[in-house]
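Have a look below at one chain only, the form predicted on its own, in structure tokens format.
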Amino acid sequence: MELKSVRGMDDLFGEELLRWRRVEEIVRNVFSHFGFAEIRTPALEKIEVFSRTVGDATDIVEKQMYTLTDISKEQLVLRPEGTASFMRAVIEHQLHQLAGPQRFFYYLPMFRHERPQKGRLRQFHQFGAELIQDPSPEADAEMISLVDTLFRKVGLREFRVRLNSVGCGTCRPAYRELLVKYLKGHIDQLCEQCKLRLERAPLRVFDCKNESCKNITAAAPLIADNLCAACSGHHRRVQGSLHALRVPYENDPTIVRGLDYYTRSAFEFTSSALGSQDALGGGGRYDGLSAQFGKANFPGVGFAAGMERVMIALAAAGSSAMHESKPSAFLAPLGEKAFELLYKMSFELKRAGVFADLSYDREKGLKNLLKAADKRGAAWAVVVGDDELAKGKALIKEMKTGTQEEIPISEIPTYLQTRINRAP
């Protein structure tokens, strides 16, 4: 029998790898300059973290996580999001008592067993941020505006900000009877899915692509037009905020998240790149998150995205992002003892910060040599042959222009490593 992955579960390798470490890396020093810190949680967790707080309703509890039971037949979930298990380690280790808001930022593999589509797998990677312990609606700007920031650092400029507002435990529950009334009213059009989610968690109906369900919630009551007072000037101090910050976005009433932890302020991203499930990330504040686990309550905004969609809009993009990783130099030995000198640097060099790529074959001419390191994309080429090891000294080319020079071979990292600083 010939072994595969797991359906949903992709290898990761070669260039495609490369390009995510360049995007994993701009997002790292993006989350680092808004003063975030990494947390890392672990891949299995309990199962009520996720079905006390996602929502027994939601298609994640009711029909995507991977359990397992242990040895000591304790339930067990596979993580299938980013937030419950951050907020079961801060109440844990009892992050929340530190001075001040706190922001955490992750980037962990996530699992739900749903069908395997492009850009929705089984196993997908996912990178969010968690702001907690600051209830003001600036924080909710903040998160959004960190959100914006890192897709266009990564290379992303065709996209949209959709912004909304889901109350919260003073005027959802007289909106959802509202709803409610109204979707029985249509009870017969509806998809059998929203018929069931109809009593558990109506406002999801809205996420619905059920052409039929779309046509009845164009004309359905919108939480936006009743919100509470306190949830109104929330709204309206988050949209002032990204004006301020500058941040381009558009009211969408319809937005209300997946889960059902979130209050207030609900956004997503999405891309046109990505076809009908055009949703980059998204997140919201979650103020009564922290409640759920029974030892605290305070306040939360975070947000989340996935890499595997991220990556899929770069590419449909043409990102500069994308370009695969290429070195500075590339190293042309002619001749064993050559050989054996420029593969000692080749180390030296990688190990000062030079990317230094090092042809293993001894017996390719200077011409087979100058195509390969020019196949590479190096910037220079460092040739050393028998004639320049009785003069001490290599031949340097710079391959974008053609020019050459000699220098003494002793000087090779510093010469490399002066030009390589002076590059754009």
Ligand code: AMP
Contents of the next structure:
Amino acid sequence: MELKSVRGMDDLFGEELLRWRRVEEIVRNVFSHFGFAEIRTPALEKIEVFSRTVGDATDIVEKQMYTLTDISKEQLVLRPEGTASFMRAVIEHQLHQLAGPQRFFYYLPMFRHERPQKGRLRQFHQFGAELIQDPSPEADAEMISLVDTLFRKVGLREFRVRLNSVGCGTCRPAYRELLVKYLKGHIDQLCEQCKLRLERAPLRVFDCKNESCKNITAAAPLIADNLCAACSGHHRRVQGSLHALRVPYENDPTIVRGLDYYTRSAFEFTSSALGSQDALGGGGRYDGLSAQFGKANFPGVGFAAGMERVMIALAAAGSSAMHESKPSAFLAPLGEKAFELLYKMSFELKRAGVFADLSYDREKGLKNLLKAADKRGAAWAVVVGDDELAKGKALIKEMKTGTQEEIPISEIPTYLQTRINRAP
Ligand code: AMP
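Hand over the structure of the form predicted together with the named molecule; the form predicted on its own is what we had up.
Whole complex next, starting from this chain.
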């Protein structure tokens, strides 16, 4: 029997994994500069963490959760998204009792039983952030600016930010009624799924990709026109902050997000490089979520972005983060004595942050060693043989230009370091 990976769950290795690591490092640095501390929650959670909170009427909870019953008959779920687990952890450890606002980020695999296609997997990775205990519009703008910075720093340029407000407990119920009334007037033109959504989560009809449903929502009443004074004030201030922070965005009254716990700001980042699954990430304010866990009531705003989609968009943009990782120096020993010296030097270089590759084959001969250096894509080859040892010098060849010079062996590390630091 040939064993294969689970459909929609990928292995990651080689150059692709190195590319991921470079992007992950940038992402972590940006989070740290914005003052976000990491949190890691377990992959398995009790089913209620999602079913009672994320909302029954979402695709995630209804159709996409990987559920299992363990030996003690407990129903568990492989985490399909980050925010509900985060809230469970905050409340369990009473982190919300500490002085706020607090800022957290996560970078974790998520599991959803979706139909796999490009940019849509069953195990995928999200990085996301949550800012809790602060209801202000400036916090919403901070979150959008954070995502904007993250995407720019990893090398993305072609993306759009769409912003909307989904109102609050004061204005949304009345709007919901208005929308349901309108949709009921066009029920024949709605798809089967939207007919079901009509009662349970009518705002989600805006998410439907069906042409006929899109035609109906195009003329539907919009939440943006039905916000209460507090929500429209909040929305205006979010936009004012984005202007002040010079984050470009567009207003889009159809952004409603799939999840029930959002209040006020909802936003989405898309990239045309992605094809039909064009969402890079999204988020919003979720002031209503903590109360669903029973014991707490504090505001929050957050986002989640899909790592796989970021990588696809980066590859499409030919970003520099996509370049293969090649050694700066290939150390080529001719004979045992030279090997001993270069072996030690290769580690000295590695410790100093220079990617130095060394051939463990001391009998290869100059021609083959240079061939190997070329094949590995090294920027420089450092050749040491008996002649060089006698002179205390090494031959350094710049692979791209073919120019070579002899320099004292003791100066090799500094020689490489200064040149590498100058490289673009
Ligand atoms: P969501 O939690 O559904 O708001 O998703 C946030 C982001 O995660 C999306 O914008 C995507 O970039 C990514 N994402 C969601 N579902 C998947 C999936 N099945 N495969 C890959 N990426 C996904």
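Rigid core here is just the name for the largest C-alpha set that superposes within 1.5 Å across the two forms. Residue numbers count along the first chain shown, from 1. Everything quoted here is computed from the prediction, not taken from an experiment.
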item: Yes/no, residue 237 Cα shift of 2 Å or more between these two forms with rigid core fixed; value: no
item: Residue 342: Cα shift of 2 Å or greater between these two forms (core-aligned); value: yes
item: Residue 411 C-alpha shift between these two forms of 2 Å or more, rigid core reference; value: yes
